[in-house]
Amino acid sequence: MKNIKYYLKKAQKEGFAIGQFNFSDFTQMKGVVNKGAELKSPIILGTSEGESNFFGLEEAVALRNVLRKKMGVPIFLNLDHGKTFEYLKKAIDAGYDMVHFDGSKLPLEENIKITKQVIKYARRKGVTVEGEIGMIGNDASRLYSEKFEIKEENLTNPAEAAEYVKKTKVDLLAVSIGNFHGIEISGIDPNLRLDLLKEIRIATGETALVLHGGSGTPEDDIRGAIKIGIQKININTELRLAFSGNLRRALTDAEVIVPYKFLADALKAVEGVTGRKIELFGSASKV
């Protein structure tokens, strides 16, 4: 099977993005993979530190292996927003394909220093590394009842992004261009700063760029970001909303106590969100 770097280069060349879909239980994982296989799309499965602590690093790797073999599509596993070298090392040793070091709250030099440490270890294992410049804030488990304020100082500085990429040789770079974790209660988040993304794209050369907090982002902005050079887009909140909403409705029937029955609609809901995003990102039939 071709590795994630092959598909990132393919995405860059052909003008599509690969979706990363986060999960914390097997129903979510299965729903994402089912739709990826149906649409013949490469898939990145993501677990944050919290999600992987709940699910298990080794367990996630084992199930990725099973599903990859069974479904016959490229499925990659990423440790999302790892905050320390020690935790990323655990994910690398467990067998993750990718790790994301989130040093966005650190001074630039410290962010560069730890990223280089992660990359040195990851490269020996053939693992791809994502870094981050600019702060992508908030909580992917929340709905925001008021319009979320994007602070200018938290956006990615193109000059800092260029310095970071040059000094670390990181494989992917997560950027802050008006995106955030979570979603506004309306279901539509503020518009992305595509003008800033263009500057970052020029400053970082051919480094793959990542959009976190893709849930709720206007579809025209998603298309525009991909056209400029976003090659990976992370989805979590919309999956959580689909899963939890359908599960709540199923559990209102007091007579339904069989898990595979009350989880069935939740699985279909996850498949639905995944399918819509794959079509939007243009990754269908790219295997």
Second form
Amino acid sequence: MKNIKYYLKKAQKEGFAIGQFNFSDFTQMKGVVNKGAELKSPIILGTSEGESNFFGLEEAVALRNVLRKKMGVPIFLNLDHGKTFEYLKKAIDAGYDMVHFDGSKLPLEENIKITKQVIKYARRKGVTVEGEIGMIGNDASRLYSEKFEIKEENLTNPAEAAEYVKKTKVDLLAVSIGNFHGIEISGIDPNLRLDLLKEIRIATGETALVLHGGSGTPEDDIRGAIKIGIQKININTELRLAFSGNLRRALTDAEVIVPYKFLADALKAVEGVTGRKIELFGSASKV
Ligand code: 13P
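Can you give me the structure for the form predicted in complex with ligand 13P, which would complement the form predicted on its own we have just seen?
Let us now look at the entire complex, which starts with that chain.
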């Protein structure tokens, strides 16, 4: 199997993005992988610290291995928004393919220092590292009932991004260009700052760029961002809503007690969201 760096380069050359789909339950994991295999798309499975604490780091790695072999599709496992070197080290030791160090709330020098520490450890094990510059709005992936305000000072500063990638030599960089975790109640989030993304693209050279908070983002913005140079897009809230909404409906009848029956629609819903994102990102038939 080719590694994630191969697919990121391919994405850059051919103008598509690879989806990172978060999960904390096996039905979600299975739904994402089923669709990836059907559409012959490389897949990144993501777990935050919370999601991986619930699921288990070793369990996630073991099931990635099983699904990789059984489904014959490149599946990569990423530790999303790791806040400390210690937690990322655990994920690397467990066998994750990629780790994301989120030092965005730290002063730049401190962010650079810890990123370098993560990279030094990750390189020895062949693990790919994502860093972050600029603060991506809202920590949790969920539906928001109020309009979300993007603060100008939280957007990625191109000069800082340039300094960060030059000093750390990070493989991927997460950017803040008006994206945020979760979805506004209207279902469609505000537009991305594609003008800023262009500046960041120029400032960061060949570094793969990552768009977090992909749920609810207008589809034209996603297409525009990929054209400018986003190679990885993270999706969580839309998967959570599809999964929980179907489960809630299936469980309204108190006589429904068979998990493989009441989870069937939730599985299909996760497959549906994943399929639509793979088509939008252009990663189908790229394996
Ligand atoms: P959404 O929940 O908005 O899709 O964001 C997911 C994400 O960025 C995970 O890192």
